[in-house]
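The chain below stands alone, shown as structure tokens; this is the form predicted on its own.
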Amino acid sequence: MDYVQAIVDGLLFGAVYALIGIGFTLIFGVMNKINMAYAAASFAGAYVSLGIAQVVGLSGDFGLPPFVMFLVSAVAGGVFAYIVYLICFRFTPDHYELASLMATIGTLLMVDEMVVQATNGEPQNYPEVLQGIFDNPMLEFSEEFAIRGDLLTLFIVAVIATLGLLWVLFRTKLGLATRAVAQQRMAAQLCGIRVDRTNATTFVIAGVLGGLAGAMIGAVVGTLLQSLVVIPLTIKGLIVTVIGGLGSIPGAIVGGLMVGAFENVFLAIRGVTERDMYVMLLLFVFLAFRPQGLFGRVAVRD
């Protein structure tokens, strides 16, 4: 019972894992790049709602409610999300793909660096905010087995989450234009789609997924929210990108699932010095076995 535990958490966990990793999906979907800065920008809108927490208050008449928070951190995730596509995309050379990549990991390096600065690199309380929602913050089932109720809060809203991005995806103008844009740039083009306008609205999209993601991490742990946070989660995101298969969203959601599951297993067994090593493992497993992932393209000659 005590692996089951482990492994229900870790699936309810591993939600905030799929979010990441769809919104590296999506960058990569639609430009076929990848933005080492993506975590970096969600944790940045997580501090930027911790920064108005801390000003306002969470009590009071004038104080900011709970998931006021995670809308808080949402919005300027996509701010900081934009303000990377411009720095690292927009203006870069199509065809030098190595230009947008070492940029993102400058500017990974650099919003790690504002952190410990404006922190003193000194761990910061995030308001459990989950842990009011239930009356007990454990939903027990027996003696051996309960879910935590900050855990199945986190499940429930990325799972409203990424229900409205496919909605977005695939009943609006948007996701028509980002779909096609995807699939041939050119083609979308000579359609009349704008194409930096699209791939600036993805950015948009992805940063508030990410800007919820790292507040609800933040809300989870509760005790810290540091710069040390940003550069693993980055590898997670990518080993959760890489694990579904680049550029499948339904790949994301399984991997981030999946390796939320994994890594808790491994705590329970080898505790928290050799989780993330066993994950990397994992990476290399399906990068011997399955190099394009659960629901990738296998690739072939012409």
Second form
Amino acid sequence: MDYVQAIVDGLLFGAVYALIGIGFTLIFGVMNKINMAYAAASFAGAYVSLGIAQVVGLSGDFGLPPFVMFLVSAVAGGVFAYIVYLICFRFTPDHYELASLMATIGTLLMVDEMVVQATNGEPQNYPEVLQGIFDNPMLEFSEEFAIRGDLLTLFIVAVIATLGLLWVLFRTKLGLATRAVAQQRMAAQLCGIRVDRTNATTFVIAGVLGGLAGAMIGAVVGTLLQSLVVIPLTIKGLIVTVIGGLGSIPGAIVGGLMVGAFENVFLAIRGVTERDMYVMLLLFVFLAFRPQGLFGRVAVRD
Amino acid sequence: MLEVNDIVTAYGKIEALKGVSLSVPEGQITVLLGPNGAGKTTTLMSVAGLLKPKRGSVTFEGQDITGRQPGTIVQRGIALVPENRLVFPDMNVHDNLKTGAYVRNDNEIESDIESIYERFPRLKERYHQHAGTLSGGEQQMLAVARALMARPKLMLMDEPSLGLAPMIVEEIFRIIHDLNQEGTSIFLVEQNANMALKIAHQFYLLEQGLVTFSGTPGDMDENEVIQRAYLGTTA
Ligand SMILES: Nc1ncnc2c1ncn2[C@@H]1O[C@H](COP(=O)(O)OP(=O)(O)OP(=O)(O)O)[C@@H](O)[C@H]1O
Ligand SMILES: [Mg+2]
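Please move on to the form predicted in complex with the partner chain, as the form predicted on its own is already shown.
Then the entire complex follows, led off by the chain already shown.
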């Protein structure tokens, strides 16, 4: 049993949890509402890209470069997130938070069912497009410890996506509007910012990140199985967000890596069937002793 | 310049404004006084487009702006400095000012920020600091500065002296006076009737959603104004 290996693999894979956590937190930050259907953008993106790969036939010794899969998944994630926004937020009463929450849960279950129908509940092979970019294993330090090339690629892509997001948030007018709405909605309106449009673009951005994460999960794991992605990803996204602190992007990053490392260590010790139990335990520990999360503050909003 | 005609604005079924009419002439300072809950904030929100009157109209420079989007109204030249300042707490001062210029597309935004810094040296010293860490007085100045970034012809100000130390209040009123001297029309909501009447050209008294008096500062005994601005008319 090599803990270092488990932790490093987990930290690298945790980058996708960080992406999903960022999406969750972004939506919460801007709307102050929970989107339970958020992770659905992830696996919707993954399944759509897989579907297209199966039709075009790029699985196996695929001819198209891997970034096409990611691109398709990211775009599909963005489109799907926008649909969720319309169904669950745009046309539900603004002041009645339970309405949008219930709508997102309903959407999650509906998408879950659609995936079951489309795949008969069977696992689908996902082309392992992340392999081959680096040697695999990439760096072999000893018999016991090596860095996997596909995980390293995943990590680098996630870092680039996060930097891209930060660039949008802190260097563009769209980002300025997003931060303004998140921090002081009424003042943002007074400055002429359209809150509904900002909400919609935030959903799309979060969906793109989620779609990207979904494709990378598929590529690293090598298969997509509805019962292993739909609910687990949703729960993990929530846990990452709670651990990091609702609304905090640095929190989501740290939380994502932490959950990745933590679950991988318990995977190594206790096996895949028990792994998520311990992740849940981590959540309870945080809720009990640090409910505002690592980077959150004790909530004071308008 | 601004004409409010018989507007009724409601929260749900409760009508906060029951037919308010008033006018704000160009180049002047118009003050709106009234006790808590009279509807002063509701009036400003109805002008700025955050609330839609269910009856009546608002016209600005002869054009109907009733129920328009807030962005359209800022673009036409009306900026609101909201009650409680409402700065963007986790943004630095500079970004707060940039957000104030959100509706502008010209290339003079940075030079406008420079002139804001000349007018408010305290903001310049703190340009990289998060607005949430500023003192109350500094936040109020930032809120005024942010509104100025839209280059308004008319500034709506909602209780800018609220919760500030007397010295800071004086400074805020001096700024309002200066802005007016430079040509910005002002529509000021205040509870501090004393100070407000010193700089007002004309004032309105709002009680329970209705305008109950309008005139110039000499028109009503000051004690009565203050009495009614704080407590309302005791029936
Ligand atoms: N969001 C709201 N929902 C329901 N009622 C509201 C809301 N905001 C204000 N009101 C009611 O409308 C009336 C007018 O409120 P408004 O805030 O305009 O008063 P105000 O004159 O600005 O008072 P203050 O001096 O306390 O700021 C009050 O009776 C208030 O309770
Ligand atoms: Mg008020």
